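The data below hold one chain only, encoded as structure tokens and taken in the form predicted alone.
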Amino acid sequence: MASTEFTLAELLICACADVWRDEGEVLATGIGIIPRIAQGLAKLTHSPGLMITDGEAFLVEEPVVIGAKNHDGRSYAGYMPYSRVFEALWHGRRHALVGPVQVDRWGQANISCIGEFSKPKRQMLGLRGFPGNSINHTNSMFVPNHGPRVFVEKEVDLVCSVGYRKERWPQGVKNDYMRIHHIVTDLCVMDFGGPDHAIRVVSLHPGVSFEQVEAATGFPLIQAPDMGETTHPTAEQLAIIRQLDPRDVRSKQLKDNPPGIRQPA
């Protein structure tokens, strides 16, 4: 039964852990607090085929809850080095939910630098392994703030992760394995089912008008046929949440921790 009394983390974690409904055994991989508390909220209701680990060299058949202890009697369901995450990913057996700084309409994203490269305005991470990633296997994304200098209006400064742009694909490059499945942000989920991958919007947040997500966004978007509500976090999974983030870190995720039911702007 679903529950009116829940925070947007919360709820975002709900929509999060939806990216991997129906993926089979695949990699999960959630980059960030909100994402992994997702991958194991995930692995504990609808999915519990997928593989996860926890965090180092290790699969593990039970979630790593937050803040644990290295090896805190922790029981391994096999050996996962390096090595075999890249034998996974490349043959497209993983699905990562990955934080981008920049998202275009094709969904192309940053993770690398603000401005022209040989004089960028400000330095982040660099692409690090989202070239390889994106090209080989599924990618979802969360972006925990919604705003035009996320989905900028043209294309994003550094291309770091490859999109639905056709014209950066090189001819003969082989694209099987790539796919970006859903967005989400703290506003709505989103996805690429629109004509030649135009970004949708499939749910709204409890309180967010559409207006207000085309507003925040740099591009034009679209509404699915069956736009709606997104889900609330159900007992259950609140109770799951909790035993995955007995600390409660994830509401020091969003700032000032707001309720999961907004009032309408």
Given for the second form:
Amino acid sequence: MASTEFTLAELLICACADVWRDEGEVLATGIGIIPRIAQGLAKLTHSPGLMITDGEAFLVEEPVVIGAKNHDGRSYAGYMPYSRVFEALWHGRRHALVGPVQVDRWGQANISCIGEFSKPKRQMLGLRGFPGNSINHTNSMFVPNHGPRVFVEKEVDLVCSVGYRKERWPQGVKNDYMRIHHIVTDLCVMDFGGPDHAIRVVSLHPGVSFEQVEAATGFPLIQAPDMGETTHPTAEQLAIIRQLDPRDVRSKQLKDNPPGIRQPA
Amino acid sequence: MSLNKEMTAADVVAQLRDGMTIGIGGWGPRRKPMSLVREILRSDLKDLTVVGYGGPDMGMLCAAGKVKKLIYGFVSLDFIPLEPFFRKAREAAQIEAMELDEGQLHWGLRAAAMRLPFLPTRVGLATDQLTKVNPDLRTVTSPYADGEVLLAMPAIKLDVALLHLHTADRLGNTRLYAPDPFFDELFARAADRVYVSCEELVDRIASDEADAQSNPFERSLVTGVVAARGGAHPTSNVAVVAKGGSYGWDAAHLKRYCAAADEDGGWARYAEEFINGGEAAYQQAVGGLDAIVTLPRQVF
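The structure above corresponds to the form predicted alone; please provide the structure of the form predicted in complex with its partner chain.
All chains and molecules follow, beginning with the one already shown.
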């Protein structure tokens, strides 16, 4: 049963959890609080086969609680140090939910720097795992601040993760293992189901219009034929979210912790 | 056997030279050989190429003007996502930067560890890495029927690796009880010389089989061992067993250090307050060894 009382953060957790639906036994890696709660929610609901870690080097079948004060009561199912993370991700059975700073119409993303690489206006995180993740396994993206500075008009300043721009894939370079699944933002959920993998809006969050999303995006968008409203969290999902995040860290992730159903702009 | 590889931090630094390529083990704010790094900060060494999954080690070496070039998978304090002194050095174009994907760095170290010129990978293709970031990187075409084009990740050969582990003996046998050993083994194999600082230095490690599985690499790789209880501070050195010492990182101290990046002359004041007086004075200035080795482990 859908609940009428939920925050935007909780709606986004449920939408993020959905990126792993039907993905099977993959290593799920959600970067940040909302994606981390989402991976636990996915595992405890529609995707029990997911493999997740304790946030450090061990696999757990019971998601760890956000904001725990100690390691008491934890039990471990397996081992996943970074050496094995690299093995697993190059092997392909992983689906990461990552937080890019810039995204372009081809799904290419930047987290490295703004401006010229040799003397950046702003050094950001660097390439981190983006080149390797993006060319080896499925990725989705979480963007909590949908706007034209994130979804840029031209190409991103520095292409850290691969996308669907044909010119980037010369003869002999294999793109069989790359796939960008969903982009979850604070306005909508998008996929790459348009012509030549063009980005489409598949659902709008409650109170958000397609025009509002277009205005916040630097490139043209397509409406999916069955574009509707993002599914509201159920009472069961909200109960699991409270269990995974008992200290309500999720309420501090979005400015002013807005309600899930916003008044139309 | 009469081998005795025990050294002091000063002995280690006396064997380093300007312009060397130095790999540093650990990962971000975790298990960095900081007492050895601080000894480098106190030295006249310069023009270093520093390789690693960087944390305050790289930030401090940049701040002190020791670095010509960084080869890094990232430079981060984890709870502070971007190392502020690294950021300053990059934005002022003070250092050469070979920015790599995290997996590429391990691949380059592995190539060096196996004494190969390169190892092939798809990682980096179809991005800006070969154009804007590392234009010296080259591709290679598979000689087999697939004809696939791959990135040839060059070997990252190290003159020296600096590592911080839990236990060592004077022969160079070691134990590492961390939740994640990271890539210390590859740093060791990629280097001509390896210096290990450790929480506990004993004459001879003689353990049971289970404990011996915590030996990260064989002693023939180890040039020198340095006793350095608390030597990873302000980074963490967690052990998952009740031996070898275990402590979390010092978040308060790391914040104090990061705040210095926003102040004019902040690094000089930080160095004066904490670094310049030597390691004993450092440990006193940060609250004493007992406080260091009882810092609680972070929970994720």
